[in-house]
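Here's a solo chain for you in structure tokens, the form predicted alone.
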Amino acid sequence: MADDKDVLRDVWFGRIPTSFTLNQDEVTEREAEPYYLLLPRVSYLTLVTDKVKKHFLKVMRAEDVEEMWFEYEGTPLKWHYPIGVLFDLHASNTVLPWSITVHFKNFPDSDLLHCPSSSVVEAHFMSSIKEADALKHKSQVVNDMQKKDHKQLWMGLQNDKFDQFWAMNRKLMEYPTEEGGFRYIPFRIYQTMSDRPFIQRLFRPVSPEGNVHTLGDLMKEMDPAALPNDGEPKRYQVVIHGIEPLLETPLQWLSEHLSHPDNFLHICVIPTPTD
């Protein structure tokens, strides 16, 4: 892969200042102060919130504690989406710190998956990596790895170790030069204005004629409503990791450098803020 290590580092170390506040309807023995954290964009909520849990358990009665879950302005936050995706999708135009409400009761089974331990996060993460490699390399890279290599990817993410993760993830980002890119680009497009979870279909980085596909090409085919017609004001932003890449950016480059650790390019389509 083209080695833009500074870009990879910037993506990895992206942080969102966040304030966690206990739901006011939860019974506590004394007042619960908010808890502040810098959340890694590339991680998952249930992986980085042990400190939040410990903080609030100090003021809770044991019989009032069930599974912890989070919401933002009435929307339960899906832990199996990367933190950066949740923020871009639901709160990108909010004033920082991002204000998340913590719950220990009334788990919304219809909206959220249960997550009793970090092993559930690991299983989800590895499943995504395998799915991405099936799209990129017909699963050949993941299948050639040993169990300890899979563990290295997971431990790198879990412990926030950039070098540990990328020493192994580099293999997942390689491809034969003559092919000009991956077989298919692993991507998911999320829309705030849609009931479906996301758009995910097969899309090649290079056209049959050998032309390099761009982010604009992908959006034109998968979500044309996200792009303005000539002369129209821009109604939506196409956001990856909190930024709007140029629509002319080659999709292959984006996949190599702006994918999340799960190897998917997570793209959020959000309404353009109005003054």
Contents of the next structure:
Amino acid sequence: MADDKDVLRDVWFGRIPTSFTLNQDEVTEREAEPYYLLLPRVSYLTLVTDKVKKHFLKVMRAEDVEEMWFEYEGTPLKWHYPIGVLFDLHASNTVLPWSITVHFKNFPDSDLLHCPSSSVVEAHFMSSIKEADALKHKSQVVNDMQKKDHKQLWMGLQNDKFDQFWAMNRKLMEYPTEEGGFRYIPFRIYQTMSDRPFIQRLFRPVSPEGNVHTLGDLMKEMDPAALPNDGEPKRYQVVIHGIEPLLETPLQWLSEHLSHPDNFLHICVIPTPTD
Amino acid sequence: MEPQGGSSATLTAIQHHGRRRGRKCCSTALRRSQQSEQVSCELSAGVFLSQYPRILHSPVRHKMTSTTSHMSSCVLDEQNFYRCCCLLLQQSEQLNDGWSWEAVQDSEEGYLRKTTLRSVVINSSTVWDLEGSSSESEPSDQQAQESEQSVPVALDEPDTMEDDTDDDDDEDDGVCAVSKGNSKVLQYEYHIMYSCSYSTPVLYFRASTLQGRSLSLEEVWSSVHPNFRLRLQNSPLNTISLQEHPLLGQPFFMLHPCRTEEFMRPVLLAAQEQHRPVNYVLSWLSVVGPVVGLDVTLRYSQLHPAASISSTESD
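Complement to the form predicted alone: the form predicted together with the partner chain:
Full assembly next; the chain just shown is listed first.
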């Protein structure tokens, strides 16, 4: 369907205007100007910020530069979460551009994973894809792919090549017609108000009786507090890629069209803004 | 000999390793295989994997998968995971092995936890490239150069070579001197959790010095015994990486679970054929634990290894 293909493109090409400002405690030789960048929602911070690093290195001495890390309003940003998820979770109802602070010292290794090279990002990305396929197809599709096919998925993401990526990714979105959907839906639900980093459990797209499960069914099962009680005003928003899909949307459709390139549906539950 | 226990293949593999390395750990493995069939299954599982890589990719595998997946005992579901943990916990208490259960706020969900102190000897050997199979050789070369010259090597029973006159640290307890360098006592914390994606247990761990400095991935890699390192290095997803702990959100090292079902299958099938109950979590732990310095004492096998499904028998 033409409409559905458009959704795939809209998801892929989503961007967040961001300003990067150097942490004022960093030692510089002269004043550092902020750096502005349009960040891809579906990529990862450490993959797309080489230019940011270069920009700030111009005003710093090499000995003052350690591993770069990012923070928003005091919260270290986890590079291994897709950029769009970080934004929706921490800054979605704030004024654009998203203001991120850049650090080159005091890496918080009790909060953040180290990311010394892009191969670490690749390993993490491929690991997510494999885990998603374990849920969808008992790993059969991803294991039948050759190493060059895996590489194509990664290169498609790294170089922002939609067609190259989807030529391979479509295989991961197939399912036997008689099943009506994937075996289980790969998803993670994030909320800042919780101690645990995310909720991830087994959930089928179709019930044993043949009923199609919706986003609302998923939330009711996994995080019922996120849904409003009858008559009460909505306290939380259920956000995917910066939008609130209708709770009646079939989960299988969401998984096929609104997943990130890592094949997971990343769902953010955030407090409804009170203007 | 029947391949089920793989005992002759096991001994051959051990002898081969023994000849190549001459390490004490191989003689330990020999002792183990003679004493406990359950533990020898662990070694045969490893041998099975290396001998039959092609089976994993042939069409026959799909057939195998569909048959074995119907054998529910080859797949660990979440309820059985908790039962196995319960059992392990009871046995651990009897043996004073230090495992505890950490529950997630009023739910049955949680994980097994254990902390240990390990004496690790540091010697100045070359740092090896931990991203050997990655396509980008440049960053990993840089990494290798930037890593410390001295690298911790953990030995369960360290070889006694020359006297170590450099060692002024008084932290260690009874670790025999090795050629050069210092010995350090490190604190390891192990968590066993359930992965619903892979239907297997997963091992997470972190390590720090007694002063509280966390170990880097390079240091952890260096403390993996060379015999295990080679196998892990060849399959990058079957490896140790830094991950976010799914319940605590903090960085932990994790042993990737995606191959667990493959090496557990022969163990479970063999046990089924012999009508022997198996604690999935305990058997799995005896395979993966030693890779990252977690010993699983043989005394577990001397207790009644009650099945996860049948009634638990507490002494």
